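Below, in C-alpha cells: the form predicted alone, a single chain.
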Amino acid sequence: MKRGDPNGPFLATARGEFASRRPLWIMRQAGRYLPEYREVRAKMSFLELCKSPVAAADVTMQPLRRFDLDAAILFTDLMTPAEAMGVGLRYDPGPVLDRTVDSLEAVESMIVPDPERDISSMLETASLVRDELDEQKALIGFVGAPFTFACYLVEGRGSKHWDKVRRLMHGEPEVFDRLLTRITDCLEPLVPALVRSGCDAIQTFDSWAGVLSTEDYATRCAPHTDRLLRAAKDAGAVAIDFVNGVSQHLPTMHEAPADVLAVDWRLPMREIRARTDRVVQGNLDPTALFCDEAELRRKVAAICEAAGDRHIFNLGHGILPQVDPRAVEVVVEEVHR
C-alpha cells in the first residue's frame, strides 16, 4: 500500500520532528461550503455518496485540488459504521437512527462488525484517495469517540445538551459502561482496517465531549477513547486526539496516547501551549472565515506565533457550509507565509 512520506510537513510535525513548513488542513474540508461537492450532492444523498467509493474519493481530494493543504481528510461520517452495527441510519441532514440504544438488551444486540466485509466502502475510498494522493500529503481516518457515538445512539439524532445521554449515565451507570465498552469493540478493529487501506492517521472525534465534567469525561469516557488511539498507534499511525470542549478536558487530554492534541477554539492558543508541550493542532474559531481579510490575517498569525513549531494549523471544529472559499485561501496563504 502506498504511503505518505514520513517527512512531508504533516507526519513530520505530528511525530514531533523537524518539518519544511507548517502543516494545515480544515475539518470538514470537502463540504457544502465548496461549489463543486454542491454539484455532487445535487446528484446522490449524503449516504448515497459514502457508500459510493469512487465519488466519495473524489470529494475527498476536491480541497487538494483547489488549495495547497498538507492533509486530506476522508469523506464520511462518523456514525456510518452504525449500519454494520445492526442499527438503522439515515440523514435528515444531520444523523438519524431508526432506533434508540438505551438498555443493557439493546447493547448486546448490537454487531461487532468486519470492517473488511461490512464497512468496505470506506476503506476502498481510503485505498482509491491514497493512490492518488500525493506522497508529501498526508491521508486522515477518522473514527467517532465513544462517548460522542454513544449521544446519537442513545438520543435517536442531535442534541443541543444530550440530557438522555447524561441521564444515562447517572441513572444507569451499568448500561452506559457497557455501551461504551460496546462502542468501542465496534470501532477498534476498524481503526488498523482503514491504516491498512492507506491512512497515515486517525483521529477520534468527541465532538460532544464538551457537555462532560471534568471528572466524568476523565473516569468514564475517555479511558474509551484511549483504546481507539493506542490502536492507531499500534497499527502505524498517527493518533490525534480531537475534543470539542477543551478548557476542561485538557489535563485528562495530555494523559492520551495520541501524537497530537486537537483543540477546539474556546481557549487562546497561548493558554494551550502555556498548559502542555505536545503537539497540538487547530484552533481557529471557524466563524473566523467570516471577518475581513485583515482581520482573519491577523487572528490566524497570532495562533501560529503562539503555538510555536509543534503545531498543525486547523480550525476549533468544522468549517461552516456558508464558507467563502476565498477566505480559506487567506488562511493556507498566511500560515504559509
Contents of the next structure:
2 protein chains.
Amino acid sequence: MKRGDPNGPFLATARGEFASRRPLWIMRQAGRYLPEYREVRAKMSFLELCKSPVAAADVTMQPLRRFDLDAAILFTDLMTPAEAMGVGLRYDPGPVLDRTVDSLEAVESMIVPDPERDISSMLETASLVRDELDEQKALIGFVGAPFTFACYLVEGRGSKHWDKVRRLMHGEPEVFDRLLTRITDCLEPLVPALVRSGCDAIQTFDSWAGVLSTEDYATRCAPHTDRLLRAAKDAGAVAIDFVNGVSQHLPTMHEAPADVLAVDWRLPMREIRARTDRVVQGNLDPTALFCDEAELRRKVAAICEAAGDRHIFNLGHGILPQVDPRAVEVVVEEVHR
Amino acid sequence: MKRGDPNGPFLATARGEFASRRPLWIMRQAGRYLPEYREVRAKMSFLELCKSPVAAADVTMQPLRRFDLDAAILFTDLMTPAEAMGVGLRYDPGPVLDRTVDSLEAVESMIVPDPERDISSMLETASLVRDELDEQKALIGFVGAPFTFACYLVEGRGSKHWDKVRRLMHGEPEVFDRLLTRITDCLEPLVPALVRSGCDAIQTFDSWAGVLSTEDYATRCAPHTDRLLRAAKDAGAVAIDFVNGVSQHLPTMHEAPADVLAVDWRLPMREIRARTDRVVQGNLDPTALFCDEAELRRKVAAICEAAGDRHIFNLGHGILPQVDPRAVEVVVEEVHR
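Can you give me the structure for the form predicted in complex with a further copy of the same chain, which would complement the form predicted alone we have just seen?
After this comes the whole thing, all chains and molecules, with the earlier chain placed first.
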C-alpha cells in the first residue's frame, strides 16, 4: 500500500512537526465550481459518481491537476454510508432518506455495515487515488460526525434549524443517545478500512453542530465523535475534527483526541489562536472568494499571520459552486508566498 | 398616551435598576403553540392578521391571559414593513418577496415609508395593546436588524445558509453597504412612531447574524443596527439588541448602544456573564421546552443563577409550534420562584 510521505507538508504540519511550507487544501475542492467536474456530472448522478471508483478517483484528482494543493479529499458524501445501513438514500440535490430514524425500533433496525463488503466502492476509490497521488500529498478520507449524521436520519433531509433532531435530543434523550451510539457503531469500522485503503488522514465532519449549545455538544455529541477520531489515530492516520460551530465549541474541540482542529469562518483566527495552541485548519469565509483580488489576498494573509506555523490553510466550510476557479489560484498563490 | 410603569419589573431591570422580581417574556409568545392563536389563524392569513389591529392586539394579549409574563410583544413580523417599502410581500409560511433587491437600482427604488400613513395598522395595534395592558407590564415593539432584513430582500425568501447575501457582501460591497443604509433609512422612522403609539421598548431582531464572522458583523452590519437602537433610546424607549449569533458577536454586542443584550442559547449564560456586565435577556434553548419537567426546571434555574439580577428571562430564539403550553407554565413558575 502506497502512503503519503509523513514528512510532506500536510502530514508533517498535522502532526505538529516542521514542514517545508504551509499546507493548503479546500473543503469540497472537487466540486461544481470546476467545469471539468460539471462535465462528469452531466453524464452521471451524484450517487452514481460516488459509487464509480474510476470516475470518483478522477474527480478527486481534478483540483490537484489545476492547483498546487497539499491534500486530496476522497470524493464522496458524509451520508453515503447510510445506504449500507439500510436507510434508503437519494440526492435531491442534498441527501434524502426513504425513512426517518427517530424511534428506538428504527435505531435498532439499522445495520452495521461491513465496509469491505458493503462500502467497497469508497475503499476502491481511495486505493486508486493513493496510487495516482504524489507521495508529498496526503489523501484525506472522511466520515460524518454522529450528530450531523443523526440530523439527516431524524429529519429525513436537510433542514434550516434542525429543530426535529434538537427536539428529540431533549424530548427523548434515550432515543437520541442510542441513535448517536448506533451511528458511531456503524461508522467506526469504516475508519480503519479507509486507512487500510490508502487514506493518510480522516476528517470527521460536524457540519451542523453550530445549532447546539456548548453543553449539549460537549456532553451528548462530542464523545461519539471522539470515538471516530480515536479510531483514526489507532489506525495510524491523522485525525481532523471539523466542527462548523467553533464559536461556542472551541473549548470542547480543544480537548478532542484529534491531531488537527478544523474550524469555520465565524471566529477570527487571532482569537482561535489565543485560545488554543493545537494545530488548526481553516478558516477563510467561503464567500470571501467573491472579494476582489486585493481584499482576498489581504484576508488570506491575515489568517496565515494570525495562525502561525501550526496551521493548515482551508476555507471554513465547503467552496460554493458560483466561485471562479481563478479565486482559488489567488488563494493558493497567497498561502504559498 | 398610557405608558408602562418605569418601575415595573421589565422596565426597571432593562434600565439596570432594582426590580421586585426577575422579569420574563418569551420570544414569539403569541404563536402557533397556543390553541387560541391557531383558532384566530384558522379565520385569517398571517398577513391579514398583522394588518387587523383589533385581532392583532387580541393575539398579542393571548399569552398574557394565560401566563404571568412581564411584557407583551407586538404581534407582527420583522418583514411586514417591506410592503410599504414597495417590495411585494406574502407569507408561505415565511416571508416571500415579489422581487429581490440586489442591485443599486433596486436599492434606490425602495421607498422610505411614512409610518403614520403606510404602516398605520401596526401603530394602531400598539395603541390598542397599551390601553389594555397592565401598567406593570411593558409593551415591546420591534424592527428587523438591517442585516437580517437584507437577507430576505436579497434572497427573496428564507434560506439555509444565506449564501447569496454573503456573496453580495463580499462581491459587491458598495451595493451591500448601500442596501443596509437604505433599509436603516426605511426602518428608522418606524422606531419613534412605535414609541409614540405606546411601545415602552424596541427590540432589533438580527435573527440570521450567526452566519457572519465577528469582523463582518462588527464593521458592516452592527453600525446600522446601532442607528435603530439609538433611535429607540432617543425616543425614550428601552433598546434591546437581539443577535442570534452571540457566540462570535458578544464582544460587538457589548459595545452596542442598547439597554439590553438579548442572546441566543448557544453560549452558556455563565460564560456570557463572565464576559459582560450588561443587562442580558435569554437564553434557554427553545428545544429545552421538550425536556421532562425536572430537567426543564434545572435548566431554567441554572440560567437564572448564572445571570444574576441584571437579567430578563427569555428563550434564545422563538418558541416552537410543537411546544405544550404546560411547559411555558413550568418556566414561568420556575423563573418567579
